[in-house]
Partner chain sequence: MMEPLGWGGILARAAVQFLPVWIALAAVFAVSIRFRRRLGLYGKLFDSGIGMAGFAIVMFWVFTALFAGWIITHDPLAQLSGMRNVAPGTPLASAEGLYPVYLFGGDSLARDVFSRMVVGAQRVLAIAPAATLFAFMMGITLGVPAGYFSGRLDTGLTFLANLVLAFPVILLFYLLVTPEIRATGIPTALAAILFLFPILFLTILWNSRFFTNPRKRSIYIGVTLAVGLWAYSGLAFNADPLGVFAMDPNLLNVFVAVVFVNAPTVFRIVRGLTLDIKTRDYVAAAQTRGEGPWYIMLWEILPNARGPLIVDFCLRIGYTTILLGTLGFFGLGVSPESPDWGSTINDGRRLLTIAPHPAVVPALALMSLVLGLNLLADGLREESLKD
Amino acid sequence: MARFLARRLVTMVLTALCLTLGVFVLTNLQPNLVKLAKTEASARMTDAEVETWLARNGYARPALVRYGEWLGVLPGWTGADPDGRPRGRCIDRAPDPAAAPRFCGVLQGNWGFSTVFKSGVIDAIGRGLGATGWLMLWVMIVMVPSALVLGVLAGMREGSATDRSLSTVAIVTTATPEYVSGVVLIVALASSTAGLSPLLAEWGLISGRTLFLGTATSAMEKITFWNFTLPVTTIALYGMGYIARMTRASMTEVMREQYIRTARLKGVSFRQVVMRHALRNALIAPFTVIMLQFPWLLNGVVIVETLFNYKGFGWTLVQAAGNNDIELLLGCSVVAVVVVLVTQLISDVGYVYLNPRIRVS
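Assuming the form predicted on its own, can you produce the structure of this chain alone?
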C-alpha cells in the first residue's frame, strides 16, 4: 500500500503541474494580457503603451519563466517604475519592500491579487469555497441516499415493473440539464404568478407569496429550508440518476452470482439475501462514482449558483472568467485540480479496502 500511495502521489504532482501549466498558458495568451493592460490602465492605450505596461509589470517575459515565478520555484521579477522606484512581483506584495523575499508564488502561499474583488486570491476563493462547501454537503446528504435506494430497489428484481419505473426516473433526471430543471422548479415552486405557490397562498396554506425562494442569496447569511431547497434539489436531481443507474447495474450483476443462488436454495429469505450478501458487494462500484461527484459538484455548480445567485465557488469562477481576472482564474484552477486528484486517490484507496480480491492481489 505504501508503494502504491507513493506512486500515486508522484503521479498527482506531475498531473497537477501539467494541468496548471496548461491553464497558465491559456489564461496568459496575448489577447488576455492586452485586455488586462487596458482594464487596469486605460482603455485608450495604444499598442506601444500596452507593450510598455506589460513589460513594466512583468508580463513581457517567456511564459515558462512567469509560470515558475507564479508557482514559486523561480525568483520573482524585478524592475523599476517611471520614477525609478524598485518594483517586482515580491516587492509589490511585501509590507516592507526592503525585506521582500525572492520567491513569492503559490508554494509560498502568495496566490496573487484579484482584480475583480480587489482582494487576495486566497480570500476570494476561500469565501466561495465556504459557500459551495455547504451546498455540496446538503446535496450529498440528499443525493447519495436517494440514489442508492433507487438503484438497489431497481436492481433487486431486474426487469420488473419497479425496475422499469425507477430506471425511467433515473434516466429522465440525468438527461435533464440543471438549467432546465432549475427553471422548472422556480416556476413551479417559487413563482408568485405560476405554479403551486398562488394556489397554496389562495388556500391559506402558506403565509408568504411563494412556497420557496427563487434566489439563494440570503443563504449566504443564513441557510434555511426555504432559501436552500431549490438549488440543492436542482443539483441532486441531476446527479442522483447517474449514481442510481450505476448502483442498479452493480446490483443486478451481484444478484446473478452463484453464491446468491446458493443462499436462496438454502432457504434464506430474499430480504436477508439482499441485506447480508448482495448489498455490500453491490456498493463497491457506486463508491467510486460517489467519490467522483465531489469534483463534479465543485466545478458543475457554476450554472446553479449563477441561476440562483448564490455566490460560491462556481459564481466566483464565472466572475473571474467574465472579467479576465487571470490570477483568480489560476487560483480556481489549482483548487479544482487538487480536489479532483485527492478525490481520485481516496476513491482508489477506498476501493482497495472495499474489495478483498484487490487487496489479495
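Switching conditions: you have the form predicted on its own, so give me the form predicted in complex with the partner chain.
Excluded here are partners and other molecules; the one chain stands alone.
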C-alpha cells in the first residue's frame, strides 16, 4: 500500500508540473504579455516601448526559466531601473530590497499579485475558495445521497416501472447542462413575471415578489435556503443524473451476478440481498465516478457562480481569465489542478480500499 501511494504521489507531482508548465506557457504567450504591458503601463505604447517595458520587468526571458522562477526552483531575476534602483522578481515583492530572498515562487508561498483585485493572489483565491467550499459542500450533501438512492432503487429490479421512470429522470438531468437548468430554474422559480412566483404571489403564499432569489450574491454574507437553493440544485442536478446512471449500471450488473443468485437461493430475503450482498459491490464503481466528477463539478461551479453572481472560486477564475490577470489565472490553475489530482488520488485509494480483491493480495 505504501509503495502504491508513493508511486501515485510521484505520478501526481509529475502531472502537476506538466500541467502548470502548460498553463504557464499558455498564459505567458507573447500577445498576452503585450496586452499586459499595454494595460499596466499605457495603452498607446509603440512596439519598441512594449519591448523595453517587458525587458525591464523581467518578461523578456525564456518561458522555461521564468516558469522555474515562478515555481521557486530558480532564483528570481534581478536587474536595475534606468535610474539605478535595483529591480527583481523577489526584490519588488519584499518590503526591504536588501533583505529579499533569492527564491520567491509558489513553493515559497509567493503566488504573486492580482492586477484585477489589486491584492495578493493568495488572498483573492482564498476568498473565492471559502465561498465555493460552502457551495460544494451543499452540492455534495444534496447530490451524492440522492444520486445513490436513485441509482440503487432503479438498478435493483432491472426493467421494472421504477427503473424505467427513474432512468428517464436521470437521462433528462444529464442532458441538461448547468447553463440551461440554471436559466430554466430561475425563470420557473425566481422570476417575477414568469413561472411559479407570480402565481404564488397572487395567492398570497409568498411575501416577496419571487419564491427563490435569482442571484446568490447575498449568500456571500449569509447562506439561506432562499438564496442558495437554486445554485446548489443547478449544479447537483447535472451531476446527480450522471452518478445515478453509473450507480444503476453497476447495480444491475451486480444483481445479475451469480453470487446474488447464491444469496437468494440461500434463503436471504430480497432486502438483505440488496443491503448485505449487492450494495457494497455496487458502490465501488460509483465511488470512483463521484471522485472523478470533480473536474466537472468545477465546471459547474464556474458556470453557476457566473450565472448567479456568486463571488467564489469560479467567478474569480472567470475574472482572471477575462482580464488577462496572468498571476491570478496561474494561481487558479494550480488550485484547480491540485484539487483534481487529489480527488483522483482519493478515488484510487478508495477503490483499493473498497475492493478486497485488490486490497489483500
